[in-house]
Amino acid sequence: MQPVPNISAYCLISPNKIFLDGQIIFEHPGSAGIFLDKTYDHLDFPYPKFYKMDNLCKLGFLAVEILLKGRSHEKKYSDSETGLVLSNSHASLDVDLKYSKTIHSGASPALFVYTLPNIVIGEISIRHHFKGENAFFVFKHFDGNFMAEYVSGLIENKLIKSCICGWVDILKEDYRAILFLVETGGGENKLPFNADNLNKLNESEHG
């Protein structure tokens, strides 16, 4: 029998608000940068490298931190059993624009390192020791059909046992992340992992 994936948890970060499984857990006024830094302070875990990240990495990094908090995920799965499949519509444009402004006055290596959208996967993987299958896709809009098919294929082919997947996008002050923790089995509040549920949760204002 093929393993059946379910959504164990989901996290939505929209301007100045964070929801976990549909319930608001944090809000703070201010710019994107201020909000992300205040979220990190609120979560209260030591990771000094956070402040060096660009805003795209901060956004995805925080969403994963919220998804996994208190779940003992690392005890349930080996490093290679969790995958990361992310998508957005602006790739790394937010930091690309900032980097382009430095070229004529001395290109900034600190910004250049983030001029690929999949760097967010690297930052998350370093933090949580993930070594499973990963991919980053750029679409005009969130595509629940593609995400469900791609991640289900990884699980059905036994390449991974769990996956964090979804949308992480930012351009200046316009940002949104919705990430799903997918597992075979899942928790008490599990939902079937399929395109309908992904699209429905993504379209909700509170996840």
Second form
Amino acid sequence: MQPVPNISAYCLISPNKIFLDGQIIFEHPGSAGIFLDKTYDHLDFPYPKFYKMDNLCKLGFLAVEILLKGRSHEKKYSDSETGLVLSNSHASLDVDLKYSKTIHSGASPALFVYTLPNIVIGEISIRHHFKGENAFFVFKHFDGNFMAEYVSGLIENKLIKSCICGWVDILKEDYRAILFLVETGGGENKLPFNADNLNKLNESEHG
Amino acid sequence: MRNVYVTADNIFSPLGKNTFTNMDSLKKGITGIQLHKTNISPEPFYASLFSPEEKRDEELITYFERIIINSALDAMQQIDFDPGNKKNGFILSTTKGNISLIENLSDENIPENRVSLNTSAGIIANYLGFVSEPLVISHACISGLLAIITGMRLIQSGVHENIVISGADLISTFIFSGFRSFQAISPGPCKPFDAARDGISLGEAAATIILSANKTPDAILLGGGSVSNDANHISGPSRTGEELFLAIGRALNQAGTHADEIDFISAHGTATRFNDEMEAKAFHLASLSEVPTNSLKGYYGHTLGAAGILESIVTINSMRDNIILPSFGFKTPGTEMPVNIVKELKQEKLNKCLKTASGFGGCNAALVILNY
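Mind pulling up the form predicted together with its partner chain next to the form predicted on its own we just looked at?
Below, the chain from earlier opens the complete complex, with every other chain and molecule after it.
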């Protein structure tokens, strides 16, 4: 019998606040753009590519950075053993609106490349050398049932051993990310990885 | 694990409104790519497009949604599909959906809800009569293949008994201007894997494939599928092809087969210099260099969210007809790693085939299709 997957950590980013495993770890006033840049400054590591990213990528990138900080995740798993399964409601509409304005005045390739929601998976993969299974789904609301079913299937079929899954959504000033680190085993604060726990953590105010 | 069978399909493209008429055109060597002068771009360009007279939004249904509805209805009618059963699902694959609705509008006039992919999926699923919640996949150029792989997994795990998977994209100013800004558009019709290849041609289409846990008389089934990421660059493919190779290896493994048993490959073959080279390297790593291979982009252009579904359907119907279609637009080998690109229509018994796709964000997908 295979070991049951657990949630070893979860990170919630909602306007102007960040929570890790339910505990607030950072807050800063200002617009979405300012808040995301301040979070990057706070994390204090050099990654100049961050400034090229659109806000959806920045949001997902930072949530994963916080989720994996100090965990030596890349030492525990080979490149292809970590999956990335993300979802949201607005796809890439936030940057679509910005790109759309450049169409008639010299279309911007630097913006166009971000007009696909799965680019956030690409940015996270480049940073952490994740080469495993990945998928981007669009839902009206976070769907813990689907997420648990899909990710459990990938683990059961031995396609991955760990997964970062959840929700990364932004449209203008309205943003929310809740990402879960799923592993077979996991740390001391582990919770069973199932639909109930995903939905419960998503609905609780502090992640 | 349960077997997953292909039970019905439709291709709705400028070459025809059902799979039969499309296969007929392909066998005759007809391409949908032509020079177009439209309001999509100030300059004329080569692409495979629906006629402007056809491309009209209705009051409640956009043309994007209409072509998916027509495609899905044709496939569903072939097998008397019951959308009223909760175990029967619907997946929509698209990169940009109704994106043309936001062009030329100021921020306060943007119909945020109407342009949402969830809204389109809801309208389509409702029109078709589904009672289960539709699933939307938007994953760049692998969307269609990932939708099939996801559908396969949802049947294997017992979530669904039958699943309708439709994909589509229309070429708007938004999409065309973006690819042009990347200097990715070929000045002529695209030439996948050719020495003189110089970029993509875009194309419009909808396509639908229906998967089932129940065996069908002709028993085409999905053996296995996998997805990987290059972890290298968001807009350029891997330099080594190792990650597509990784996805191919897992798909073959899941299907319980080996490279030497693969009879045919339907490649992504966008006709950019880097994509085709990367694929050639991946096929080399997978010991698939000598397997007859084609790209269908020379007939349809790059149909984005429809591509993986449309090209899988052509592969499946090639298996039914025991033919290999030539790679339209290919004359002279032009990849560093040699690949066996098919130049002429061949009669061949096809038992095991491979379909691949790659896209922005560094994503790759591979699917093994079996004929028993």
